[in-house]
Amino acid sequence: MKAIILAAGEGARMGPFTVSEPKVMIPVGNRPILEYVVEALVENGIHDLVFVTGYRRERIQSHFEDGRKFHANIEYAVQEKQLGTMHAVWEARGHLQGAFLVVNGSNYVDAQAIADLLNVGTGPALLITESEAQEKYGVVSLSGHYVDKIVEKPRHPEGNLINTGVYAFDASALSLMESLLNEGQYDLPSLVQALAAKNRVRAVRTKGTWLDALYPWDLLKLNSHVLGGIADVQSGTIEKDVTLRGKVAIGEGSRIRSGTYILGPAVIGRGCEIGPNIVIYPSTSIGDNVKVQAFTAIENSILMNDVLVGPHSTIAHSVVGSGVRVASNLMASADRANAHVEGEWHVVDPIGGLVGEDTEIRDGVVIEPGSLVGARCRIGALSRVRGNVPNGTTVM
């Protein structure tokens, strides 16, 4: 059996974190989201994978290549225009023979969830789960163990079972796809509805884990989950008087300087310089080639690759993009706050700052909880940032 992994989209709601990367390549636990999807499939014996790529596809191909280092055989198809999920599968039709799975590469899914779908046997099937945010998904109504209908993003949901976007199909689905596409229907829920009308589509409730990241702060939830499974490995240099508690993974070539206290689960990448005298609290991921200077505290946050955090800084419940440079005395503390993304307001509790790639932050800056700073911004000394700062803005 092959699996098609949908990885063509930009992920516009992720704002500044997808300026240079597709959403599937955003790191959580210092690994792209897409890696966890590949791992879940391979653990179930599915090694033949087709990535449907589009936006920034070179980033995906340079990382995964032919899949050998991930114990997979990866082929690539291209969706030039992101018309919809069924259209994406159609673009991969030349790679398909027989039954296949479809998985969204920007959602976290574990091996148990994939196993639950496979264990129902042959025929079309859809993985479902419960959600308290039904209005953001396709809500699934059931007739026994089978799909009755899917209502996309209902204003008044009837039930809390949602479509995870993980499907099992057989080859007969392709001919039905072609007719639906000709009618201007481009999404996989339309295919499921058509199959349900002709035959029966099994709805599979999973005992595994499926997590979505719709918005930047959702990355922290994914990050916290995956860090629960990290190995306690220290490959770098740990100086005298460093305290490590819980599971802490430290990459090759990293140095943890004296007086540093790290409470896991936490992961620190390769080639980092951490400390002296800093505190890292649980559920924190620090990428490769990151430098965190003295008397800084970091809590439940993601720092991507090549970040510099100057001394006397506080970063909590925050996401900091690759290449960000902080001079000193940054205050990005967390609280309940309103965040504005893609024209919608959201109440998030707690949330710190969300800072896009290659932004420069000078001394003594305060980023108010829920603020989103775009990519390649310049934030002047002693500035107070509140709300959203567009990409490329200079704040004085």
Contents of the next structure:
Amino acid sequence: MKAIILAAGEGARMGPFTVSEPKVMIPVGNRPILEYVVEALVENGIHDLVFVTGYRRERIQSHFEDGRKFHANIEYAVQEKQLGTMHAVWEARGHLQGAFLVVNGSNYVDAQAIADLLNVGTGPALLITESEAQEKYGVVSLSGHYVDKIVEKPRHPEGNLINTGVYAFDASALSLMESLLNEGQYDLPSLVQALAAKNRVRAVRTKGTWLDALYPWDLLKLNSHVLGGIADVQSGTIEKDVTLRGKVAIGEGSRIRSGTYILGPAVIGRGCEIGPNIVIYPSTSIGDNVKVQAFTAIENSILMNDVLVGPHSTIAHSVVGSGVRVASNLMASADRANAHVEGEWHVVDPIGGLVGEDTEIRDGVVIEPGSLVGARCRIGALSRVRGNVPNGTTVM
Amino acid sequence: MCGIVGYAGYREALPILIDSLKRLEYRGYDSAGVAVVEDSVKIVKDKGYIANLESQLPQLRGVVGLAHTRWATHGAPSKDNAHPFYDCREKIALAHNGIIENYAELRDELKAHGHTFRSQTDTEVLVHLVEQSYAGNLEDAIRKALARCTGTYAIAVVHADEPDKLVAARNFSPLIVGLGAEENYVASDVPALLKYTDKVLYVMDREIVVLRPKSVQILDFEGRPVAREPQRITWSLEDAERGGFDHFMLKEIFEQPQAIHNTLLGRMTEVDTNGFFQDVTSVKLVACGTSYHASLVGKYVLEEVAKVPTTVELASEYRYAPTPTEQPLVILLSQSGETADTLGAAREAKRRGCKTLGITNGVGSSLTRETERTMYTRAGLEIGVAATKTFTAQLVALYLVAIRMGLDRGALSPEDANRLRDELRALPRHVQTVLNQADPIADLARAYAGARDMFFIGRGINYPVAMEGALKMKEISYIHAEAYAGGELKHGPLALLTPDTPVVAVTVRDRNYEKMMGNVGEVNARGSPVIAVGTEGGRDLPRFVEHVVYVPKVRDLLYPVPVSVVFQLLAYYAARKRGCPIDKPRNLAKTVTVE
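For comparison with the form predicted alone, produce the structure of the form predicted together with the partner chain.
So here's everything in the complex, that chain up top.
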């Protein structure tokens, strides 16, 4: 059986974290979200994968290549315009024979969830889960074990079962898809509705894990989840008087300098220089080629690749994009705060700073909790950043 | 999911089987095994990756055999449960992909007949069933055996008494036959065979296929022959390996952030040279082609960072030049490490009593044996003939060498070294920023792809970058391209400029910016369109030139990296517009092993 993985979207709600890469490539636990999805499928014996790519597709191709490194056989289809999920599957139709799965590449899903879907046998099926944020998803009502209807983003949701975007279809779905596309319907829920009207679509409640990341702070939740599963493996050079507690993974060629204290779970990538005298608290991911200088404390945060953090900085519950450079004394501490994304306010507790890729932060900057700093900004010394700063802004 | 391959031909089967099997490793990887027919049937198998199996293979000369890579369904991953399996008398070997649903009852029945089982797999019942049914003809025995089984399978079987025959069968699990000249193959999937043949037969469900070196016969489960037309596979192994990119060159251009990461990896704190550079008083960089251009950039880097007088020579010239008395450190650069002229130059340098350092991407290549020390660029395999990621990785290696040499010679303070290293760390990001502009760069390249001639100009450290830009343009798009130092235009080349000759100018904000703008003015006066590469944030360029591509602001010394990525993209998209065979330009080979 083949699986189609939807990976074409930009992920606008992820703000400055998708300037260089599509949402599926955002790292949590130092691996792109999409890698966990591939792993869940491969563990279930599904090795033939079709990635539907679009926005910044080269990033996906460079990472996954032909899939051999991931024990998969990956083919690529392109969705030039991101019209909808069914349209995406349609763009991959040339790669399909027989029954197939459809999985969203930007949602974390584990092998158990995929297994639950596979175990119900043949015929169309949909993976559902409970959620308290129903208004952001398609809410599924059931009749018995089968889908009755899906209501997209309802104001007054009936029940708390939502569509995870993980589907199983058989070959006959393709012809129905064609007629729906001709009617101007582009999303998979409309296909499920149409199938449910003709036949029956099994709704599968999973015991496994399915996690969505809609907003940048959701990445922290995902990050702490996946860090639960890391291996306690240390490469590189660990100088004396370094304390490691709990599960800590350290990549090849990294150097952890004296006096550094790391509380796992934490993962540090390849070619990093950490320390001396750094404290890293649990649920922190530090990417490749990152340098963190003396007397800095980092807690429950993601630092992506190529980040440089100067001395005496505090970074808590924060997401720091690739290539961010901090001179020294950055304060990004966490509190309950309002964050503003794509025209909506969200209360997040706790949250630190969200800093987009390649932004340069000079000495002594304070980023107030919940602030979203765009990509390629320049934040002058002693600035206090409150609220959102658009991409490319210079703050003096 | 498992993978099967089989071979019946005139060559030794073992290397072909192992090579094909590796192409199927994606289908399963917990154990692997191989069976080859000699006087008897020999089986070698173990748990783990195919590489593990490969490391313990004896010499087997047989020309018929089969191999299997497994993903455990019934029975744990172990040597005992690895395929292929013997029958009781070790005359038959069988490998299987799929599941035999009624294996438990068959197993009990076979045990009652006195068969001994050595594994926990469902597969083993098949081989004993075949043994039970065998009466001198393998395909008949298989047909009878399969009639007893329910489930899904693709199998491959050999028998010691019929040493020129390989029999395979299919029900639901994939199986294809590859047709060669006096040799034939079976495999679970096309990639396993692409290296050997593009002519295949698709085996359908409930069919048996009998392969001999000179014949292939398909039978149905009733033993009746089936006619099937061979088909030609139009995609190549390369299509699969390009992983979604249209050309290897484009794939490799986009791999550069990772290639730079890997080249920097673990060396930011130290290039392990143990004082190798301490007594160096002068350096000579020796290379060919693109590596020569990297060397020309290296001259500026070494002189500025390590404060060491540096000269650059083409390897083919150095070898035959007169021997001076001076003994510089000779640094030899070669992507492959197999370039004949560069190897010759390394031997010549040694003969002259010089210390030698090799910089290469070819792990274990000849250059590593011809030089005292080696520094690897870890760019990964480069397949496109036009060097891209190995060029930028060579530049990064040269920066690292210069820092180490500067420190060893006391010419660079530790603080300055740290600052430069922090800036090197940012290079992958700067390259990514250029890659993010691939679409507008492609538009520009397409607009000028019709040009007959093109000029590249730059000054200082960006002059060799212009030379590399011109080389890329020439070698893959076949546009005649020349590079000039900005100040040289007025000494001749201006005569060649017309409104139809685009000029690509490196006008980044470095110490030569004002001078370069003067040269751009000279070009403008001849009406030639200018494509300028400028520094992000600069506002005045669009007032003077038609087109600007911006690169991030870096220190003067580091501009060659992002600027050369712009040139790679320009050349690639121009060549594509012109319909050139980008990965294999005419008359060129990836590694030049002739002098």
